[in-house]
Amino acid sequence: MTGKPITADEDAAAVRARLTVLLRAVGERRDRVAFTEIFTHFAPRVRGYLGRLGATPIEAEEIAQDVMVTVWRRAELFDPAQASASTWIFTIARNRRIDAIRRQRRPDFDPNDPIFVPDPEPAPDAALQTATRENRLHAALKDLSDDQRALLQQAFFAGKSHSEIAAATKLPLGTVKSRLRLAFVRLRKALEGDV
């Protein structure tokens, strides 16, 4: 009873440092096997994101091959101690859906801008540090309830606000709101390593 979800997990987590290492080649040697794995595995994954966004399947099929044309030129810029390459893959698959609907950048910060207020220095072993936090937080969203997770991902993913969410599921706006709060906070503290 105990060993199957672990297993699972586990080989969740070695797809997910497999696919670091698939991005990683692409970024530093072009290498097209590589990136044919990469496109096999995230090209789906981004249509439907895009999907349940509102696109229509054939704009989700075009910003999709766009996402994933991003995602073989700028490979060079994947950092691992940054974000695992899913993480990296959604925000240039959101960008693109920002820049498609508003035909301009979405905003956001600079690390060039001359006013910005760098990171604390990161530690020398990010890159396993991001990848033992995204494993951890994977786990800690199975363990939430299918209500928690439904929520979860109304707002962050499909990017639904607290009142959509509260007309749709016929909650209290006040309610939404605070089970939202709470679980982020247990995704957070997974993050965080307090669990």
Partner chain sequence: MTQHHPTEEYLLHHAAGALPEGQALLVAAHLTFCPECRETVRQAEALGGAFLEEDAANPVDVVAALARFPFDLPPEAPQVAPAAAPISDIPLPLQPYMGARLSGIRWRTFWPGMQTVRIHTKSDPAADVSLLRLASGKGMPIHTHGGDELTIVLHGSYTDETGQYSVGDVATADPTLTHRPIADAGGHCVCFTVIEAPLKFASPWARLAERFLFR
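Show the same protein again, this time as the form predicted alone rather than the form predicted together with the partner chain.
So it's only the chain below, everything else dropped.
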């Protein structure tokens, strides 16, 4: 490696070839001189590119540093048959910018968000009230006629509509609705303690 900076008056094909050699030297031998040349050549260009993609100067600097660290660590993955050194490095930069945008769009973690706050412990008498209501409901269900209980099971456990229940039981739709309504009235009274 020469350590001589790449200049604008060099032939484009020669520059591409030289960058490929430099990048392969970094990948194969962790050549620090080659990496210095790559860094000197690409770091300002990557920052400018990121600025054109909408990054602030600070973001562009941080992402460019991350890109160059990735180039150092992953240079052995560079394949000149797949892309030029410039294309490979600028693709890394573009992907890092996309990642940064995605992170910015994610809301910040709020530990006080209701989804993260556990439900309060139920009051001691709540379990007793729940058990009492369940017992009343079971008793009220037993007190229903077989027809009403069967209709409730189809409506709530099978998830059938009133029309589907009427078709399955061969009952008129009005009869299905009235039996369900009467069953609800009885259940409501039982749960309110009126039975």
